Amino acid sequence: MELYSPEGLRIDGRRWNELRRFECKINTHPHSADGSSYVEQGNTKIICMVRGPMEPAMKSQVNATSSTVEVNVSLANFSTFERKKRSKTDKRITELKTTLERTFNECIMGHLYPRTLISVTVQVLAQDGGLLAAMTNAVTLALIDAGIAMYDYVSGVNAGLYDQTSALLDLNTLEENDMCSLTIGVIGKSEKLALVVLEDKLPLDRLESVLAIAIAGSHRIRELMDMEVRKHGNMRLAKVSV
């Protein structure tokens, strides 16, 4: 199976620097959470719900100077082709949970919410590559919907290196399994990174080109998320003013 043709087309017909279809919605569960979102990045589909800031149930979760972000990740059994039941202690789930907690503990203005807990629940409905990036985008939108102060958007995307030469943006599962890839989370319109995860070996001389394409892709995703947030804000404003 040819993942990248000599004509410069990938297996799904995209060029090297094209994103997959990206759709997002906020305030999808207004009655069951303080903030919620739904993200589709290609065929990867994520629901995220945020509750808080609220009083922690346990004293061990209390931070006197800042808020504590707690992330729960759940992968649906039907999210991949092989129906595999995963426990909460599964290594992959633990890695995703820890990465998201570290990222958003830094990106939230926690000093405004001392001694509180922000509970984030991420439900994965379908996986087709770019899982961590899609989760990052879903959590960002849900936190914004909950009205929690953040320094800026954190927009995530993955990129890979095909045949040690061609940098490709926004990989699907088939591409992820066949090449080395990295996932990044970019803060707003800057080139500052809140998140970098590299799970394979990537040649150092090619790292800059892969990072450059990933940062450009993240900026496009930020624009799409910002459009959805502004659209929802205008809709709420229209309801209030009627």
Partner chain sequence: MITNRKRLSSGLSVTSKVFVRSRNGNALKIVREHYLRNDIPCYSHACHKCQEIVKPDAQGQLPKFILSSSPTKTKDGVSHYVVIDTNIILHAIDLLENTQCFYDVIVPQTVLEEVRNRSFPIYQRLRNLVKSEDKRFVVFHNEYNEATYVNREKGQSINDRNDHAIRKVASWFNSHLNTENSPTPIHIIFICNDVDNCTKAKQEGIDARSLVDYIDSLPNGEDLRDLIPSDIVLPGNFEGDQNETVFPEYYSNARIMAGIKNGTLYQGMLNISSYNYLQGTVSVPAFKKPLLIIGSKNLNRAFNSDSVIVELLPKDKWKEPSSTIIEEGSIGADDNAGDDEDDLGEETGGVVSDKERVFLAQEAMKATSSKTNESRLQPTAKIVGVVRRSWRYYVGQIAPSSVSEETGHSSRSCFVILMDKLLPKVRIRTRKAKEYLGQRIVIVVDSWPSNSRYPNGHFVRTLGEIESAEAETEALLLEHDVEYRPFSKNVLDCLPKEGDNWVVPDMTDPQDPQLKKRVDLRDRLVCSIDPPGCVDIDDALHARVLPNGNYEVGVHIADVTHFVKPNTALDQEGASRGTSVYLVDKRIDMLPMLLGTNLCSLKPFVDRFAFSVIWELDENANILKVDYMKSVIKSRQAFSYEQAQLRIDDPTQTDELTNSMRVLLKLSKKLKQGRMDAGALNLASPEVKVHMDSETSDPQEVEIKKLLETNSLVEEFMLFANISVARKIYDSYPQTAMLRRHAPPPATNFETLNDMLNVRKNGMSISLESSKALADSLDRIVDPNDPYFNTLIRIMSTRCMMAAEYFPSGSYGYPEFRHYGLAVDIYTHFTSPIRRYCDVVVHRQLAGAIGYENLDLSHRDKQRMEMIVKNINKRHRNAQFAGRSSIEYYVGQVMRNNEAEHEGYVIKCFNNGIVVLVPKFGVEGLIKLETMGDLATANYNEDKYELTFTDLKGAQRTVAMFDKVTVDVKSVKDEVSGKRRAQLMLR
Given for the second form:
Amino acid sequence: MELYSPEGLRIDGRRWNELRRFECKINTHPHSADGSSYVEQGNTKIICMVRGPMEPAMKSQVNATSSTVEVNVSLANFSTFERKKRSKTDKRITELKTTLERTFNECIMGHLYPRTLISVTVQVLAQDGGLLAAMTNAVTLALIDAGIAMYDYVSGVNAGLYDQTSALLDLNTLEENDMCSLTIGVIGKSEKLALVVLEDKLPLDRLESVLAIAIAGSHRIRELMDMEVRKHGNMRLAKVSV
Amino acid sequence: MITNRKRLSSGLSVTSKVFVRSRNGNALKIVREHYLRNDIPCYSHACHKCQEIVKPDAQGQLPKFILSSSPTKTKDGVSHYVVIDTNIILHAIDLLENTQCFYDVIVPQTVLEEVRNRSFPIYQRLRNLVKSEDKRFVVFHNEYNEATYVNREKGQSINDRNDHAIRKVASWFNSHLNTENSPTPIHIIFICNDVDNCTKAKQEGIDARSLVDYIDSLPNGEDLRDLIPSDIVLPGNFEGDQNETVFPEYYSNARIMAGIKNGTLYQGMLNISSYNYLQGTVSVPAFKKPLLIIGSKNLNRAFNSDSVIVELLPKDKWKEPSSTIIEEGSIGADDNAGDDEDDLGEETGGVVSDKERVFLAQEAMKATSSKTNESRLQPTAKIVGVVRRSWRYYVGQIAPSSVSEETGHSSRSCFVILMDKLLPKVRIRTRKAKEYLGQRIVIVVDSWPSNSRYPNGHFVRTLGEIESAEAETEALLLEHDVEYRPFSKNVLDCLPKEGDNWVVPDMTDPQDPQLKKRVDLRDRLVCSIDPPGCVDIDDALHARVLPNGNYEVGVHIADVTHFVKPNTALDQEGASRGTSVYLVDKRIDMLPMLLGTNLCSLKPFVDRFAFSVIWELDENANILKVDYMKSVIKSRQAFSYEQAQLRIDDPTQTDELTNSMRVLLKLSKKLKQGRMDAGALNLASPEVKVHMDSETSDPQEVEIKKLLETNSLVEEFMLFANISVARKIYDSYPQTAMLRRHAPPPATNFETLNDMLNVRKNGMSISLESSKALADSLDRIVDPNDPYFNTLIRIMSTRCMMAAEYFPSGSYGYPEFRHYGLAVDIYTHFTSPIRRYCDVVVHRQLAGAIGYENLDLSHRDKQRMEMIVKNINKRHRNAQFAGRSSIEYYVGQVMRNNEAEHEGYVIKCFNNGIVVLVPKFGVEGLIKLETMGDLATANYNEDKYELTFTDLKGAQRTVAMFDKVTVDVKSVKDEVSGKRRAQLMLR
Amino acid sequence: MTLLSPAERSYLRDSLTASPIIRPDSRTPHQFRPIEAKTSFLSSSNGSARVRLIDGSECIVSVKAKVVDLASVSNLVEVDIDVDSFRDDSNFVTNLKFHILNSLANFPSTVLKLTTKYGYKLFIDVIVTSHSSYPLTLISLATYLALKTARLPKLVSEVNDEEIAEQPTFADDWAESTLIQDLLDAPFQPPVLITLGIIGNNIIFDPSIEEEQIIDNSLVIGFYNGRVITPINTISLSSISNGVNSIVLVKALELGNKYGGMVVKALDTLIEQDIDDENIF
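Next up, can you give the form predicted in complex with the partner chain of this protein, since the form predicted on its own came first?
And the full complex, kicking off with our chain again.
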């Protein structure tokens, strides 16, 4: 299959700068967590639950000045086309966990919740590319739902470079397997990045074009997330006011 | 299953494609997103509406509208576009490429994807047609277009669904271009050969026609009739009995995959024996010796070089390899093109169970790994499937016997005998058979159905009279898959605009930062030594004595990569050609002449860019220091080998340049000695040079190339440079450095030769312990009465060697880098970038290694390098074969004028003939027993490699391996194949 | 883990041992808590189901089929359970796995055979995203739903591959896949596991987390084909563990027989009414 045809169309029919279908819901698990969200980016499906701020279970997690963010990532055995059993200490899972912890430690106003633990559970039900980006979005929404103070949204998307010439936005698995991909997490409406992950090789002179389209994509995702948050807020408000 | 469609805020809607993929016996449920849109234009100049909906691509460019607003008309004056179906493309791609027809063609995306899945090369040709724009082919992405997307109905096969989608494209275009969107109505013709599909299309109001009907409707239809592929013209309508299955059917895919998995079927490449076209071998990793395939039924329609699936035959069918010569000409010479006769070969048995097959495999393994030669019984097999056909353009001529005397305009079947004698005759249908007699023609093979004795093909074009130089040269190039058409405009546009007036820019005040990195070596006394009349000088040398008594030696190579940048059309064409091809009278360049003979060529008296390797060497040519740099040089003189030799030998010449040449010679001798001590091989191949008459260009004389000291001088330093550069690029790019290796020959290759030497030459043998042992043992194989004998054995040894190959360094471990023939541990080709693509890659890697320029990612990517390497290995082989064929042809022409008696040596013995090598021409020929004596009384002693017979005069005669004989050499032209060859007669 | 104070404990005990029983959420003794469920939302699995209780416990089950060589595997159904905040090798999880696997011992494996050599192996993956009361019933219900809605691709190559091996090949159209139900002659009803709580002489169905802490013992029974079947296990869900009276045991089984059918009927109705929109919520 032509990953990016000369006519400008990709294998799923999108153009170079188009996002996949992005759908999200917040407050999906009102009784089991303080904040929860569900994100679908294309066929990547993620449930996120946040508990906290709460008493840390272990003494080692107590930080006198700020809250501690603990992220647990779980990739379901059935999340890929071929079932694969993963252990919780898988290297890739550990990397994802650490990346998310670092990102959100910076973005949460931790000084408001000293000596507490914020526990984030990310459950991946289906993977089709853009995993880290979708997880970032899910965590942002869940934290907002939990009412934990953050500086701004962190919206994530991935972008890649095809054939060293064309930048493509929001890659799915087939595209990710075949070209280098860059995942970023953008803070709010700015161009500041809370998260940058590149696992392949990218020529330096092309970095800018890939980054530009990725930032534009992230802004669009932020808009979509914000719409959902406001919609949910309005709904709650309508229930309350009598 | 109704797949839901969701509309997104961006205007797209998305649905999902769910299907089951059967792979390795597993059933995987695959789900993919599928986006539908409304902004795909129709690409027609005649349409107003689509101009407004277009969107730019990743480079910011808007799609180009290509389809003409006034397209070609049919005989009835109807302006039309063509929508084309998959099978038409697969069978008649050359008709689509023909400039006489097929303009303004719409290729639906569904069709493009089907073509890509069935044949990647044809897909590439189709894409090239789209890219070049002069044929006005467009790809319409109907699968992503909301208006033309078609859902699969329950129970509908995927093919039917695709057919529906393709028909929808035709009807969509019809309605789109015949309403207010375009001022002039444009008719859409849907070309499809499937009767069912055509009927449905007509019911839907589409003008659907078969290929024949369409061609007939064109004004120049008559001329194009012949070019229509055979299968399509008359599906299964050749005369002959269709019901009789001549060949067994191939096994189904499912059965083949299971068979390979459980070890009862094997995959390999078919090699047809050059002496017996009804016998072939397939090398399979599981068995030490290749499996024999004997008989046309077991060969089951496979061509030489096809990738095939084989199944072992029961033990009672195992045979010894035939020591009989069989040529295609003798069998089937009288077959009628129209008939499908009864087949040759035996019946194969009934259903055999898998258990029995596994047992058979074990027996076969035992038989092939037996060390002793007690039984020559080799396991035989039959072909049960073809994985990949090696079909390409073939050159051949119409067999005169297959053309009937009747005149008339109807198409008749006739046979085409191919130039490649390892391939069968091909049946084509043409109206102009008589016209094409005596000409070399190009054909394409379409298919070989199981009920046909011969494969079916169709005519493409004619090259000219047989034996005319142009036709023969073109035939040769086509047969060896050499691209010889002139460079396209895209490629020439990549050359510097100044053209021949380009000069090296001012070095004293360089503005260009790259120029600053070049070293100015114009003060060095550089000179070049090449064959006489050479205009593409890619290497030059210099030497000087350093104050500390050591020598500074420099090898300067043409800086081709300064002009050939990665990812340009020029680079892609060079990469595809892979190497320059040298024929006797012609050179097919890898890169345009402007570079090869002017801008890159290190011509004397003028500044030129170069890539230099500078060593500091001591008296004994040991490396004390080595440096690599991009430079500017000025060659002082361009010598031929003879001129250089004369100059060095002349004691009256004492100028600096000559002295430096003497230094080079001295050092080169030291280098050579060093290599010989390490075990480098010195193998001879019968290289000949043909002298042409300067006025008539007729070949006159054949000369075996002589070697002078100066030949060796240049060769040694080139090797030296190649080795140094190999080390440097491997150091910087351990995974992807472009290197060249030569694997040691497996002992089995030398078995027969050693046995023959042992039996006939009193225990002489070739040692294979190491390359040094091999070289030394070869030195010892001398016949005191015949100085040529040693050369003969060297020639035969060359044939037992493995071929050297290019490879990326990540493909093998360091010990496998070894170049056996040169006895070095790491090697590459660096010194001829004008004529070899490998050298171009090495230049780029070296430039990256010294920090001159960033190395392009394609030379750092292992997979891309594997693809490049595969191609250049293939091109290198083809170029060698083409060169040899060219020599053979001209030698044949020389012998035409020079029939005489010559000395020859027996290099192969059969029970019905011998093969003799004639050193003077470097040519070998088969002498059949019936021309030497009485067949009936002949006796072939296999163990002693002796053939005894009663000769034509009635005397008893014995000829054996290595015997020196006298032969009459005559050049004859075979009437049937049109091939000229040497005919040898034993005296 | 909600800890109950002694007062609460005493209060609950009194009301649960009373006659008639008074349950804290005013359910009748045999009434189950309401569940919310969805099926077939994981497009890359053969079958999927999600079940949630109003107390927030939620369980997602996926069924994936893989073609295996029948000679090289011992069982054709494999279960894997992942409970949030529990290690995979902990007793809690292992026990759950054991129970579920046991309940599937009657699975009609003949329906999974494709040819003489090859057949499907089902991998049932369970994720319990959150739970308060013992999740066994929850998991069992979700598994029931996932198995009933699972579809297997249709085989198109030779069924008889005794003599000549053929790689199994399947119809590429997913619409040709069949429900397990359609491959069997008899109705396909995977067993369900029901949890009962025993307190004094009273029996309650589907104990909530508060109830679990008070009851003397609990019973897990299987329900299949309209009747109670093995496994019948006692498990202790709290710190108290008294024995089980044999009379109470027999009464529990009778009640199981009487009310078990309703659970299955409810699940089947759920499947019928489920809209095929592939959404998880």
